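Only one chain comes next, encoded as C-alpha cells, the form predicted on its own.
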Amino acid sequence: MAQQGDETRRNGLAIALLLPIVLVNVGVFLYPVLNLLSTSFKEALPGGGIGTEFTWANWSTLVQDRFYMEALLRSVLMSLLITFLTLLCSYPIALYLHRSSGQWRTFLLVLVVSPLLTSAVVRTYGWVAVLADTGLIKNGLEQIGITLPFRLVYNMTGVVIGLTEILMPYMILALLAGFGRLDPRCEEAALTLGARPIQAFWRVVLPLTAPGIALGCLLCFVLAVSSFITPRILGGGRVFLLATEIYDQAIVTLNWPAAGTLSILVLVVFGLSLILYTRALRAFD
C-alpha cells in the first residue's frame, strides 16, 4: 500500500509539472493549427470573409494548380540546398570551436552568436547592398577583370546566399550541441594506429558527430522552408515560395482559406522532415 501511495504521489507530481506546458502548447500551438485546418475547408468570401460551409475547393486547387506544386518543389529543393551549404560552411567552424578552449573559445563563440543579436531584416538589407549590381562583390570582381554574367540579387541566387549566412549561427550551435559524443582520444587512437588524418576524419570524427549534423540539418531546413523576410527582400518578388505565397494569400488577396491550406502543407513538410530526423538518429545509434 505504501508503495502504491508513493507511486500515486509521483504520478500526481509529474502531472502537475507537465500540466502548464501542456496547456501552453494546446493554447498557442494545437488550437491555432486546428483552426488553420478548419479554415482550409472553408470558402473564401469577397473582402476577406470566410464562409461557413465545408468545401474541398482549396485542397483541390492546391493539388491541381501547377503553380503551387512548383512553389512546393522549389521551396523544398531550395531549403535542401541551403541546408547543405550551411552545413558545409559551418562544420569546420563548429569543429574548431569544439576543439578550442579558454578565452579564445569564448571569444569565437561570441562572434558566432553575435549575428543573432541583429535583426534578420537588417542583415538581409545588408546583403542587398553587398550583392547589388553596384555592390561590393561585383565591383571588387570588376576591379580584377572578372565580370559576372548574372545578377546576385533579386533572384534565387541572392536568396540562397542570404539564407545560408543567416542560418549559419543556428547550424554551428546545433553542431556544438551534438558534438558531445566526440572524444578526442578516439581520433588520437586512430592516428596512432596508422590512419591518415583524412581517414580518421571520415571513419571516426564524422560518424561520432552525425547526431549533431542531423540536428543542425533539421533546424536549418525547417527555418529555410518557413523563412519569409529574406526570400521576399532578396528575391525581389520574383522568387515564389510557400512562405511568400502564404503572405500574399493572407495579406494581399485576403484569401484566408487558401493561406490556411498552404500553412497546413508547410506543417506536413515539417512533419515529414521530423520523421526523417528520428529515423536518422536511430540509424546513428
Given for the second form:
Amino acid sequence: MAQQGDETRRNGLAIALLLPIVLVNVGVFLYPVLNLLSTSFKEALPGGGIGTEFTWANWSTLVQDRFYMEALLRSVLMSLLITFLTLLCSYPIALYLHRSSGQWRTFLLVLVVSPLLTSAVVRTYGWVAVLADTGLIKNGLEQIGITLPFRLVYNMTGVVIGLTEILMPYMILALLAGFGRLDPRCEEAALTLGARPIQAFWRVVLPLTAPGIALGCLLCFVLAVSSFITPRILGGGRVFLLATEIYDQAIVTLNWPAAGTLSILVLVVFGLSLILYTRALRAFD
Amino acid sequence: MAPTRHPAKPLNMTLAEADMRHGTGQEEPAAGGFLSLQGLGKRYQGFTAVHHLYLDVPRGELVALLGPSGCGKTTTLRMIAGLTPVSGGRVLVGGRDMTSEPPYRRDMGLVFQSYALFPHMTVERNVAFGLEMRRIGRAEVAERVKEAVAMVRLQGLEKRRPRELSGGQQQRVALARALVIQPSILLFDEPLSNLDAKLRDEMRTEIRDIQQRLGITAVFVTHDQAEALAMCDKVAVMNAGRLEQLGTPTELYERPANPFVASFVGRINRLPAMAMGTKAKVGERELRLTQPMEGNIEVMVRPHRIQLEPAGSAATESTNRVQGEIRRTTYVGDLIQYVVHVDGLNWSVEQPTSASATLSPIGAKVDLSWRVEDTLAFKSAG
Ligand SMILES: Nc1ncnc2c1ncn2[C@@H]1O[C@H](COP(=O)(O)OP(=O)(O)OP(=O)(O)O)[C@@H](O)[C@H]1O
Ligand SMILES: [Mg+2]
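With the form predicted on its own in hand, show me what the form predicted together with its partner chain looks like.
Next comes the full complex, this chain leading.
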C-alpha cells in the first residue's frame, strides 16, 4: 500500500514538473496550429478579412492549382538537394572537429558557431555581393578569361548556394552531437584487421555516425523548407517555394486562409520527415 | 587488396602444414628476430613514453611484456601495429622495414586493452570483419568464424551486439576477432584481464596452442607475472619506458639484471650491506657473495630459498645466515609464511609445511640461512 502511495506521489511530482512546459506548448504551439487549421477552412475576404463560413475552397484550389503543387515539389526537392550538399560540406569538418582536441578544437568550434551570431539577412546580402554578375566570383573568373554562361544569383542556383552555407553550422553541430558513439579505437581496430582507410570509413565510421547524419539531415531539411528570407533575396522573386508563397499570401496579398492552408501543408511535410527520421534511427540500431 | 600473405587455413590445420607454411626459420636473416624493434622511441610533448627500445622476437615465439602501469607497454604495441607514429627507431618484420607501412599492410592482429569492438555489429560480424577484408569466400568465413567463436566459448551469443555482452565476453570477442585472421604477428594488450581464473587458464592454453601450432610470433602484454612466466617463451620487463631485461622466465627469476627486475618479478627480501670483494658485512656478520663487489650494496634473497633454523646453528661454508625474530606466522595450506624481523627490516620467509611440522612460535629467535648461490647482490642506487 505504502509503495502505491509512493508511486502516486512520484507520478504527481512528474505531472507537476511537466505542467508548465505542457501549458506553454498548448498556448504557443498547439493553439496557433489548430487556429491555422480552422482558418484554412474559412473564406478569404478582401482586405485581409477571414470569413466565418466553413468551406473546402482553399484546399480544392491547393490541390487543383498546378502552381501550388509545383511549389511543393520544388520546395521539397530543393530542400533535399540543399540538405545533401550541406551534409557533404559539413561531414569532413565535423569529423575533423571531433578528432581535434584542446584549444585548437575550441577555436574551430567558435569559428563554426560564429556565423550564427550574425543575422541570416546580412549573410544573404553577403552572398548577393559574392554571386552577383559584377560580384567576386564572376568578376574573378572573367579576369582569368572564363565567362560563366549562367547567372549565379536571382535563381535557384543562388538559393541553393546561399542556404547550403547558412545551414552548415546547424549541420556541423548536429553531426558532432551524434558522433558520440565514434570511438577512434574502433577505426584503428578496423585498420589492424586489414581494412584500408576507405573501407574502414564505409564499414565502421559511417555506420557509427549515422545517427548524427540523420539528426543533421532532419534539422537542415526542416530549416530549408521553412526558410523564406534567403530564397526571397537570392531567388530575386523568381523562385517560388512554399515558404515564400506563405509569406506573400500572409503579408503581401493578405489572404490568411490561403497562407494557413499552405502552412498546414508544410506541417504535413515536416510530419512525414519526422516519421522518416524515427524509422531511420530504428534501422541504425 | 588486403594483405593475404597467408592462404586461408582453418584453425585446426596440422603441425606439418604449419611447419610448411612458416618454414623452420632458415630463410630468416641470421641476426635479429622475426619481429625486431630497433631503438624504438616515443615522445609526447615534453614526456618520453618509450626510450630506445631494442627487442627481438624470434619467429614463432611468444614474448611477454611485463611492467608496471604506465610504463609504455600499450604505446609499444601501438607502435608495432603502426597505430602510433614512432618518434625514432625502426620496426622490422622478417628483415623488412615496416616503420612507415600503414597498419592494414602489416598483417598483424592486435587485441586492444579496451577491446574496441564494433558496437554496430553482432559478435559474428565482428569476428568476420578481418576475414571479409581479406576477401575470403563466404562459406569459409562462416566456417572460421564458427570455429573462433567456439574457441572462446561464445556459442549461442553470435547474434548479440557488444553492448549486450559482459566485460569478459566482450574481451573474448576481441580475442576471437584477432585470432581468426591468423596474422603473422599477434599483439595482445592484457587480453585476459577481465576473465575469471578458470576461463583465463583455458584461454591461455588456447592462445598458446594456436600460437604454437601456426607458428605465430606474438607479444603478450600482461600485469600478471604468473601468466608471463607460465605461458611465454621469454619475458621482457619494462619500466618507465625502458627495457630492463629480456630473458627466459628462469633467467629473470634466478639472475635478474637489476634490482627493479629482482623485485618486480616474484617477491624478494632486501638487506643493505657493505661489500669488500666476495664478502659483504651486515653489522658484524659476514655474508658470502657469488661475485666480488665493492662499496654499498643491497643483498636480496627470495623468500622460499631461505631455511629457518634454531638460533646458533653451526654455519657451513656454502651458506649465508642472518639472525632474526619471528613476528608473524601465516599458515596457507601448502606452505607457512613467516614475517621475520632482521636488522630492523621485515623479511618474509616461506617454508613448505612438511619441512616444519611444528610452527615456530612468535618471538622466537631464529637463524635464516640460504645457499650462497641464492644470494643476489646489486650496487645500491646513489
Ligand atoms: N597521447 C598521449 N599523450 C601524452 N602521454 C601519453 C599519451 N598516451 C600515453 N601517454 C603516456 O605514456 C605512458 C605510457 O602509456 P601506456 O598506455 O603505454 O602505458 P601502459 O604500460 O600500457 O600502462 P597500463 O598497464 O596501465 O595499460 C603513460 O605515462 C601515459 O601517461
Ligand atoms: Mg596499457
